[in-house]
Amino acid sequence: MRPFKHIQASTIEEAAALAAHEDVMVIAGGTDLLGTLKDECLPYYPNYLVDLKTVPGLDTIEETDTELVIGALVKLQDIADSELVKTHAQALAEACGRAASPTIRNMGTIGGNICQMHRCWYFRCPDNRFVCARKGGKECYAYKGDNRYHSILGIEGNCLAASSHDSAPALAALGATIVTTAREIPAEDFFHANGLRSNVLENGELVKEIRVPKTEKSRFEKFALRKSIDFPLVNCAVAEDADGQIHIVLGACYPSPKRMTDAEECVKAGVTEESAQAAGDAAVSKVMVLSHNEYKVEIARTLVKRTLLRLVNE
């Protein structure tokens, strides 16, 4: 790893001001960033890392009458274990409990999880061997290359890499709001292919907290090759909002989590075995499979049905 200078921020505002500089990156748990820097897969290397762990007040889970307020530095395992989260946002607790391995969950933060760069072996190739579209190049190498884990729902920002966050579809389905140092962003609009980023954050903008509306009904399902460590091949979150509408979000099927509005129409009158199956069919009715990932279609169809049935049967 190349040398860098380490700065301990005392406030989130100080960290944001430092992060506005091009040669600065921020670090929390570091479970994703440090490996990225070791592999030197980015087109540039930071001269400074700003440590967010020294900023007070960002590692708590609190509640109001209508929502949970989760600090950006709360560990994934703490969210998975939280009785508040399990009671009022079960999909998020399940998602955080399925992320990576126990060691990583005890290091990684929710803010880091939603801000991690996407997983694609062309983008992540050591020594920056592939200057893909997300790095300023002219093409997505997965289109003609090895795309077995990539998008089945189309392209976003000239990129076919599938979103890899486990928490993201849960937050989007729950109608969460990402509060940054500059604004408040609905989780459904937060995740987006944006150069090296997989979110809409701008330089010098940092996540402070996540506000999650309370609900008694939400569930999360994930399919991975191994239950521990692996990123999802497909994941799915469903949640019922205050108006009784069911939100369905698929992850790992598109460069950002994708709300499946056609599938939601199928369960407006209620979730039954038949309507859940119809929702699964609708979710994959507009797929655009690549040369090596058609197998993900049936996984996505099944996860939508399975997650909906868990919502009403458990």
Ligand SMILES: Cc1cc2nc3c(=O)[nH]c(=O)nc-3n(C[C@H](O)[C@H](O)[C@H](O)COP(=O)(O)OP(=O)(O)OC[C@H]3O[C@@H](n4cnc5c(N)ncnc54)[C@H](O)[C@@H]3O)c2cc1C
Contents of the next structure:
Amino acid sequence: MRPFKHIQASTIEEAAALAAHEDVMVIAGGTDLLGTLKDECLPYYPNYLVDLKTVPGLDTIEETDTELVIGALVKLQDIADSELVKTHAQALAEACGRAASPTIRNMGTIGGNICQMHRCWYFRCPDNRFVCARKGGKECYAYKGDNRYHSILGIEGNCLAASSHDSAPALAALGATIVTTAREIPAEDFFHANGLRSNVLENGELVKEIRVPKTEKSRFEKFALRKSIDFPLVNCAVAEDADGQIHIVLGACYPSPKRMTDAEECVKAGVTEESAQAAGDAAVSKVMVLSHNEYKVEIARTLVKRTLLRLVNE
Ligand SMILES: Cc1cc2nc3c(=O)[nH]c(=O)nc-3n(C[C@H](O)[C@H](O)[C@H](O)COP(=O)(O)OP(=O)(O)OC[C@H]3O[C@@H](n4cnc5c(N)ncnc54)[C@H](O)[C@@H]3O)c2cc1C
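Moving from the form predicted alone, what structure would you give for the form predicted in complex with the named molecule?
Starting with the chain above, the whole complex follows.
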């Protein structure tokens, strides 16, 4: 790996001000970022890494009457183990508990999880060999290439890479709010393409905390090739909001997590075996499969049904 200078930030505002510079990136647990630097997948290499782990006060999970407030530096394993999260946002606890491996969950933070870059093998090819659409190039190489892990629900920003963060569909289904150094962003709007980023953060804007409305009813399911350490082929989260409305979000099927409003219509009157099946069918009624990924359709259909049935049967 090429050398870089390491700056330990004392406040999130200081980190944000530094991050606004072109040759600076921020690092939290480093489980995602260091791999991209080692492989030199990006079109640039930072001279400075600003370490967020030295910023105090961002590693707690707190509650108000209506919300959980989760600091950006809370480790995925701590979220998975938290009784507060298991009680009031079970889908998020399940999602964090299914991400990566125990080692990575004990290093990786929730802020890093929602800000990790896409896992497309063209985008992440070592030595930046593919200047793909996400990097400002003309082409998404997955379109004609090996697209077995890519989007089945269409293209976003000329990119077919599938979102790969496990926490993202859970946060979107739960109606969470991402609080940054500049503003508050609904999780449903956060994960959209923005140049190299897999979210709408601007330069010098960092995630401070995540606010999650409490609900006793939410679940998450993930399908991956390996049960131990693997990115999702498809993941799904469902959550009931304060008005009793069920939100259904699919991940790893589109460049950002996607709310399945047609599927939600199917379970408006309640979740039964039949309505859950109808919701699964509706979720995949408008797919745009590529040459190698049609197999994901059946997985998505089944995961929607399975997650809904867990919501009412457990
Ligand atoms: C082998 C392997 C398997 C994995 N499997 C999974 C999986 O199954 N599911 C899954 O979801 N993920 C997976 N990951 C991805 C990821 O590493 C972890 O999920 C982890 O949560 C990333 O957090 P981190 O703190 O280490 O992030 P870092 O690596 O420190 O940062 C990741 C990115 O986010 C940015 N960033 C970090 N914190 C902030 C902040 N507060 N504000 C703004 N930007 C920020 C960094 O600049 C960087 O671009 C895997 C990674 C590896 C290496």
